[in-house]
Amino acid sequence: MLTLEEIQDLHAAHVQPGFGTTTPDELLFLQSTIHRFKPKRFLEIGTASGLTTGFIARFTEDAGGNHVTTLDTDTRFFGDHSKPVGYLASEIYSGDAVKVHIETGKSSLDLSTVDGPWDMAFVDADHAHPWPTLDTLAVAAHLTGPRIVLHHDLQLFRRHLWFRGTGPRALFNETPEKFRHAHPANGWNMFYIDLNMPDETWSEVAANALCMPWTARPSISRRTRDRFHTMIQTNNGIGLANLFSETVRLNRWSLARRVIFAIRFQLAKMRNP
């Protein structure tokens, strides 16, 4: 296992301002969780630079695992468009005991087209509500073994108000205490949920979270809604699927509101670089 000092040195050698990635103490928590549950196959939703991916591969190898899959909807890294998504993964992890598969242009809805299942997952993609809940619903159907799902940025909603990153908090708040675990790393910024709970409990968690007002902007497209509805109906039943579609309708934005939000969002980014 890597010490905190070793993680700090490796992290500092690769991180750049604006990466928005995991911190060394968060990575230490990630490492301890992987060593506790010992997943053979690990799934990451939200690759970005691939810095965390590389660390996950190192931790997975140390814990006896052999496979890491990471998905990202983009093909270029948002922090540096000259770089491909995941470019740092091979710099952080250069071994061959763990096979690292980087899948770009794909979201959690595309997991059936990727080589699963997996034992553990880390969701660190779009943090606006309800995306972390929807990503977890999608991931749940492809998990075996420990069925642990880690989440990043539990405190994002407080630290960057303009980002509207309430998604992790909504999911955390609705999960019963016995099935969730937060860690002090980076001011209690990471947690995991244990999906080894009764199906009806998990459906209730997801339903309660989805019913909270959404912060995702713009609202979900019709095609994405239909894909999620089908996925949720297949895995969780028609009741939750219909509730999801109703929450989409209630949170739908008009074109005028989308334009106004886009302008306000860009102004907020200029004020909070």
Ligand SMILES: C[S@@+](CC[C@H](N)C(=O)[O-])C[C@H]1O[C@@H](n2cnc3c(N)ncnc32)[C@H](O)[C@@H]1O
Given for the second form:
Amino acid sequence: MLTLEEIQDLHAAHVQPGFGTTTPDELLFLQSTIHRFKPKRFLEIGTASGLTTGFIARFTEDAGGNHVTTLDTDTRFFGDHSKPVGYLASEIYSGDAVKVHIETGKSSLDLSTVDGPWDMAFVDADHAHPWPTLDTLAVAAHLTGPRIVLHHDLQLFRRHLWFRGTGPRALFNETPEKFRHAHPANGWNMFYIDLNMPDETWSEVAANALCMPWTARPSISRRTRDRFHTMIQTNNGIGLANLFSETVRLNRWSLARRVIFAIRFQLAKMRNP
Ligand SMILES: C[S@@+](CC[C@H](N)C(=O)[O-])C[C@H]1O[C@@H](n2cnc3c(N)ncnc32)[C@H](O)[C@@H]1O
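Beyond the form predicted alone, can we have the form predicted together with this ligand?
Next comes the full complex, this chain leading.
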């Protein structure tokens, strides 16, 4: 296992401001969780630079695992557009005991086209509500073994107000204490959910979270709604699927709001190319 000092040195050698990645103490928590549950196959949603992916691969190898899949909707890393998503993974982990599979242009809705199932997951993609809940619903159907889902940025809602990153918090708040575990790393910024709970309990957690007002901007598209509806109906039943579609309707953006958002987004991009 890596010591905190070893993690700090490796982290410092690769991280740069604006990378939006895990901190060394969060990585130490990731390492201890991987060692505790010993996943053979690990899944990450939200790759970005691939810094955490590389550490996960190292921890997975130490714990006897052999596979890490990571996926991201983007193909270029948001912190440095000259670099592909996941470019740091092979710099942090150069071994061959663990196969690291980077999938770009994909979200949790595409998991059935990727090489699952997995034993454990780390969700660190879109932090606006309800994305962490939707990602967890999607991931749950592809988990075997320990069925532990780690989440990042429990404190994002407070630390970066403009992000409106309430998604991890909404999911955490609705999960019964028995099935959630937060850790003091980086000011209680990481937690995991133990999906070894009765199906009805998990459906209730997801229903409660989905019914909290959404902060995703703009709200999800019709096509994404339809895909999630089908996925939720298949895995969790028609009741939760219909509730989900109703929450999409309640959180829908009007045309005027979408146009204003698009104009403001373009202006912001022109100011910060
Ligand atoms: C906070 S960064 C991930 C950081 C990374 N896990 C790490 O620790 O270095 C979030 C990433 O999620 C990606 N993303 C955003 N929405 C997504 C979605 N719905 N599905 C998959 N990836 C998404 C973004 O492109 C971005 O690269």
